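Next up is one chain by itself, shown in C-alpha cells, the form predicted on its own.
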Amino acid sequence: MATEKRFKYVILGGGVAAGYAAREFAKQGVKPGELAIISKEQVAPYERPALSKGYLFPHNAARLPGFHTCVGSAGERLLPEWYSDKGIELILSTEIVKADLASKTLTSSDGATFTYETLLIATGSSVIKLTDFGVQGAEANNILYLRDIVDADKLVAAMQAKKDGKAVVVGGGYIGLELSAALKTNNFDVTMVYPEPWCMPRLFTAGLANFYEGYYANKGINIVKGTVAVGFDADTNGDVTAVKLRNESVLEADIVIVGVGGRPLINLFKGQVAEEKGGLKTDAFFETSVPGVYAIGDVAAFPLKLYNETRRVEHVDHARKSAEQAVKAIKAKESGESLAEYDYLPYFYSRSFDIAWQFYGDNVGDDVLFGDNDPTVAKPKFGTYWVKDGKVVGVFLEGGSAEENQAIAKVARAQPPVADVDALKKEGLDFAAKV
C-alpha cells in the first residue's frame, strides 16, 4: 500500500538551494517533524561546484562527506546526521512525478504521497543532451555530462579506464573551460569544440576570451571554434572513438564531455503557476503566483531590483541567497513581521589551472579592458569595466586579491559615473579602489 506523509514545509529538490534552505529553517527554529527534503539524489545536499573543480583532481580529490552544504560559503557542513538531529526528514532516492498545487500534494514514482502547507521548489536544472537533438551516435559509451555526483563518478571511472587518452570537450562555456582544465591536469590530450567565435560568449568580451584561449593553448589544449559536433563513431563495445564536426573534420576521442547548457526543471508545475524567462515567476520573497509555493535557485524568475527587471540566474551564489531569503520570508509571514526585498548583485566566478576570476554586475554597454591580458605573463592581472549610460554597471577581474575583488563588487553595486572612458582604461583597478 502506498504511503502518505504530511509535513508543514517541504523542499522539493536536493541541491545547493535545498541545503541552504534547511540551514535557514533550523536557524529560524523549525520544529522536529515539520520539514522534509525530497530529493531524487541518493545523498544529502552538497556543493555542486566541487564536481567540476575539486572532484576531478588527480591527487587529493574532493569526496563526500567533505563538500556537503554549507561548507562552500565557509559555513557548517551539514552531514546526514545534522538533518536527523534537527528533526528534518531527508527523503532521498525519491523522484516526484506529479505535483498537484491545488491539493498541496506531491506523488512519487512508487506511488507515495506527500502533503504540505508550504512548498519550496528547488528542483534546479537538467543538462541539455545531444540525444535531445537526435545527434547521430550520441548514445555511445563515454559521451558524458556533468550535473550531479553520479555523473562525476562516471567521469572519474571513464578517466581511469581511458588513462592518458584523447578527450573532446563539446562546449566553450563554464563547464567546457573547467572540465578541459581538469582533463588536461589528468594528462589527457584535450580538444575543445564550440560554435561561437570565442569561449564563454555570454560573459567574455573578445579581449577577455583572447587571454583564456591563449592561456589554454599554452597549456596544450587544442581549440576548434566555429563548428559543432554532428555525429560520433563507436567501436564494437559501443565506446566512442571519434567526433565528427560540421566543418567535416574528425577528432579521435576516448572520452567526450558535453557542456552545452541546462534547462530549469519546471515541467511538474506547467499550467499551475505563472512562468517567465523560462522559469517560475516569483516576487522579491520568492513566492510564486500560488500562495504558499516558493521557487528558489535556477528555477526562479525573480525581480532583480538593481536593474529593475525580471531575471533567472543559474549560479551557486544565487541558489544560496535565494534559499535564505525565501525561508526568512516564510517565517516573517507567519509571525507578521516585514522583510527587506531581495536585492541581488549578480556574481560569477571560476578557477582553473593557476588562474581565477570574479565578475560582478551586468555585462552590458561598452567594455573597457584594463591591465595586461597577455596569456604568457607569469601572474596575470587584468579586467574589464562595462559602461552604460555613463555609469560603470559591471566589472570582471582576473587574478584579484580578496580586497580587490571586494572593491570591484562595490563598484558594480554603486554604479559610479564615468566621464572619460580613456581615463578609466588608464586608471584600471585604481578606479575601483577609490569608489
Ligand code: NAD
Contents of the next structure:
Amino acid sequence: MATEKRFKYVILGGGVAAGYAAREFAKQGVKPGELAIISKEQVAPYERPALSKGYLFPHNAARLPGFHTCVGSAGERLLPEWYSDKGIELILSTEIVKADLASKTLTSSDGATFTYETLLIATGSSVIKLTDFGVQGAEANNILYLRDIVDADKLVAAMQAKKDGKAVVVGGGYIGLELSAALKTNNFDVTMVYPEPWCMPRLFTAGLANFYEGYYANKGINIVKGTVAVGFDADTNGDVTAVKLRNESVLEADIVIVGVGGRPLINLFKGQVAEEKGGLKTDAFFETSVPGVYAIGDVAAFPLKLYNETRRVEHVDHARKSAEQAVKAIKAKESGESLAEYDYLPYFYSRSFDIAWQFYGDNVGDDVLFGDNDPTVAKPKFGTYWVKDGKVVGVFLEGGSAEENQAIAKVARAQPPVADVDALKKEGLDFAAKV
Ligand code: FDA
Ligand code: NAD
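I would like to compare: after the form predicted on its own, may I see the structure of the form predicted together with nicotinamide-adenine-dinucleotide?
Next comes the full complex, this chain leading.
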C-alpha cells in the first residue's frame, strides 16, 4: 500500500536552497518530525558549484561527503547524520510528480503522498537539451549535460573512457567556460562552439570577453563563434564521433558537453501559483500567491528591492540567502514578529584554470573597462564598472583579493555618483577602494 506522511514543513527539492533552509530551520528551532526534505537525488543537499570545478579535477578531485551544504559559504557541513540528529526527515530518491496546493498534498512517482502545512518549493532548474529542439543525432552516447552528481559521474566516466580524446563544448555561458577548462585540464583537445559574437554575453562586455577568449586560446582551446551544432554523427556503438555545425564545418568529437542554459522547474505548479519571469512570483519574504507556499532559489521571481523590479537569479548566493529569508519569514509569522524585506545585491562568480572573477550589482548602462585585460599578462587584474544615470550600478573584477572584492561589492551597493567617466577609467580599482 502507498504510504502517507504528514509534516508541518516540507522542502520540495534537495539542492542548495534546501540545505540552507534546513540549517536555518534548525537555527530557528524545529521539533523532531516537523520538517522533511523530499529530493529526487540520492544524496543529501550539496554545493552544486563543485560539480563543474573541484569534482572534475584530474587529481585530488572533490567527492562527497566533502562538499555537502553548507561548506560552500564556510559553514557547517550537514552530513546525513546531521538531519537524523535534528529529527529532520531526508526523503531521498523520491520524485514528486504531482502537487495539489489546494489539498496541500504532494504525490511521488511510486504513489506515496506527503501532506504539509507549509511548503518550500526548491526544485531549481533543469538543463535545456538539444533533443528538446530535435537536433539530429543528439541522443548519441557521450553527449553530456551537467546539473547533478549523476551527470557529473557520467562525465567523469566518459573522460576516463575517452582519455586524451577530443571534446566539443556547445555553449559559451557558465557551463561552457567552466567545462572547457575542466576538459582541457584533463588533457582533452577542446573546441568551444557558441552562436554569439563573444562568450558569456549575458554578463560580459566585448572587452571582458576579449580577455577570457584570449586566455582560453592561449591554453590551447579552439573557439568557434557565430554558429551552432545542427547534428551529430555516431559510430556503430552509438557513441558520438562528430559535431556538424550550421556553418557546414564538422568537428571530430569523443565527448560533447552541452551547456545551452537552464529552465526553472515549475511545471508541477502550473495554473496553481502566479508566475513571472519564468518563475514563481513571490513577495519579499518568498511567499508565493498561495499562502503558506514559498519558492526559493532558482525558481523564485522575487522583488529585487535595489532595482525596484522582479528578478529571477540562477546563482548559488541567492539560493542560500533566499532560503534563509524564507525560513526566517515562516518563523517570524508564527511568532508574530516582523522581518525586514529581502534586500539582495546580485553576486555572481566563476573560476577556471587559475583565474577567478566576481561581479556585484547590475550590468546595465555604459560599461567602463579598467586595468589591463591583455590575456598574456602573468597575474591579470582588470574589471568593468557599469554606469547608469550618473551612478556606478555594477562592478566586475578579475583577479581581486578578498579586500578588493569586498570593495567592489560595497560600490555596487552604494551606487556612488560618477562625474567623469574618463577619470573613473583612469582611477580603476582605486575608485572602489575609496568608497
Ligand atoms: P538546485 O538545482 O540546487 O536543487 C534543486 C533540487 O530539487 C535538486 O535536488 C533536484 O533533484 C530536486 N528536484 C527537482 N524537481 C524535483 C521533484 N519533482 N521531486 C523531487 N526533487 C526534485 N552558481 C554560482 O553562483 N556559482 C557557481 O560557481 C555555480 N556553479 C554551478 C555549477 C553547476 C554544474 C550548476 C548546475 C550550477 C551552478 N551554479 C553556480 C548555479 C547554482 O548551483 C544554482 O543557482 C543553485 O544550485 C540553485 O539552487 P536551488 O536549490 O534552487 O536548485
Ligand atoms: P547560460 O545561460 O550561462 O549559457 C547558455 C549559453 O548557451 C549562451 O551563452 C549561448 O552561448 C549558448 N547557446 C544557446 N543556444 C545555443 C545553441 N543552440 N548552440 C550553442 N550554444 C548555444 O547557461 P549554462 O552555461 O548552460 O548554465 C546553466 C545553469 O547553471 C545556469 O543557471 C547558470 O547560472 C548555472 N551555472 C552557474 C555557474 C556560475 O555561476 N559560476 C556555473 C555553472 C552553471
